[in-house]
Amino acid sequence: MPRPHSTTNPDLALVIGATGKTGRRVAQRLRQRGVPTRAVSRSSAISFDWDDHDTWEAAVRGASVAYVTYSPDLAVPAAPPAIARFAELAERRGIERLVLLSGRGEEEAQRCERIVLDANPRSTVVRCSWFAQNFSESFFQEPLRSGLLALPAGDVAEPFVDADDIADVAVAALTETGHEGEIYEITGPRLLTFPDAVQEIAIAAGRDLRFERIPMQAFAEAMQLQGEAEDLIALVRYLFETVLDGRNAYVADGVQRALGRQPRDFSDYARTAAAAGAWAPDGQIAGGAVAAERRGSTAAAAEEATP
């Protein structure tokens, strides 16, 4: 059950990762709520870089919540440090809570979540499974416009989550009391395999696409050809090869807790999806369609990757 809640809206709310697939659409939300919002990335007027440290000062000040997203993933090694370094800075500048999105099954996650509710135990953690939106705003979508989608998964189930549910969670939690020290593990309603998925995107777009699975190398040596850097790479196989391997072959119950109702399914975020053109082919013009994101992949990721 849900515990109770009360409005309490914050007189600034900072964004952290604002051009990402929760970020944006949590500062959207804000901001339609009537809430003082500062939306800040590498490329905003006040920019806010996990690399620059001297970029921080200015983007946290005046805040008095904040949600925070980090780039490119918390599971990479200098994510705890960093989420360390910045939750001393908001306890010092008064932040009052943050917000922090978190991904299932990596153990540098988990430590910057403990991090994180140990600097301020009135924080809450959105942990999530993989976005749905990685078919329609990410990598996924240009090789699923040319009709084949060719990864290193196939067998293992994942309850895919529309980023919409994760963004309403992570507002809830930024405008409302009720949700202090909850870890928040947010997930769409049921299991689907990759293969699965395609399918169910096929059909929403009326097209014939089709899912391959290759080996993990394979795949390396691609993004090699492309140009990848070599730790985004790494990370890549990281998530393929060590998160999803059927430790997050579950459903959890955040948005049930969090909002007190069922969380949207995948159907459903095709469908709509479908509508706006995401999916229509090579050389058709998408109309209203999401422009495909070029970074990151984890559901921890600030501006803003994957899963």
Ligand SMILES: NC(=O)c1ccc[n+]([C@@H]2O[C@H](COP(=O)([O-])OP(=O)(O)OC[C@H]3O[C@@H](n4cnc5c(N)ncnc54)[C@H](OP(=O)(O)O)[C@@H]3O)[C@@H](O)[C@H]2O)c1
Given for the second form:
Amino acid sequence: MPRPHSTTNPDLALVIGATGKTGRRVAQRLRQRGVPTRAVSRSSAISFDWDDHDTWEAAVRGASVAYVTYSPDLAVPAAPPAIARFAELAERRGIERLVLLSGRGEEEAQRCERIVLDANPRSTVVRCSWFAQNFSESFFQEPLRSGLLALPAGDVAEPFVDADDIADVAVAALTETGHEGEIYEITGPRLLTFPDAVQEIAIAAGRDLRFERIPMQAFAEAMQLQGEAEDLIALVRYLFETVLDGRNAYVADGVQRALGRQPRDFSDYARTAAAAGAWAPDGQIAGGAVAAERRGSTAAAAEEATP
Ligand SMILES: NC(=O)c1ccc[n+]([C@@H]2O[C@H](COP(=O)([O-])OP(=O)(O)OC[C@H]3O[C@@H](n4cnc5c(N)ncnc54)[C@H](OP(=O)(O)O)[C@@H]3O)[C@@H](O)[C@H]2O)c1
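Can I get the form predicted in complex with the named molecule as well, since the one above is the form predicted alone?
Below: every chain and molecule of the assembly, starting with the one above.
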């Protein structure tokens, strides 16, 4: 049963990672509600770079709440000290509360959650399962467009969550009372394996899309050949071998607790993304709605980086 909430529109909301899968949705929703929003990333006019502390002060100035996404992932060793330093700065600069995007089953991410809640108990943690949008706005999109997604995963099921649900929960926590101190575990409403997910996408896209399970070592070697950095390869290895070992193969009720409604089903997500052209065959995507939307939102986030 969700707690009663009342709206408290913030004076200025800071959104970190505002061109990303969740940040751009959060910034969009805040602006639609008329909340003054400072949307930042490394590419915004007021830039914010987790690796450059000198950029943090200007981003934080005057903000009353902040949506915090850490890149590349809260699971990397650099995350806890950076989050601790940021939470301390936010406290000094009078930010009333933080909403931290986190991941399930990651020791370092859970450490970051504790750091944020200890620094500011009015904050909220949005702890998520793997995003559905990984298939349409991230690493899995290109292989799917070409017809084959090959990953070191297979039998383990995951309750993929829709980034729109994540954004709804984050915006509620930024603009309403009643979410202070909460750790919302946010998942989709049902478990799917990767082959299940690709099957649903194939039906939605009306295409013959295949999933193939490959050994982790082959996957890592392919990343090496593509010139990917060793720390990114280590992160991917950790995500597939450790986080995806079955520890997260259960659904959670964070969306219901935060919003009083059910989370969106993967098939709804797949239908909408397919209709927007997410998995149009290679060569047909250039004019696709998703590409256009993403370019537009990136530009908008950069343009509207002030206040
Ligand atoms: N994907 C999943 O399934 C999943 C599941 C659970 C949790 N998460 C968490 O989600 C977070 C990522 O959020 P997301 O998926 O919404 O974003 P995303 O789509 O991965 O995009 C990353 C955002 O962060 C910015 N960024 C990249 N490097 C940065 C840096 N050094 N300093 C400041 N900003 C930087 C990017 O913009 P610029 O390039 O312009 O800087 C972009 O706006 C990670 O912490 C991850 O652990 C992801």
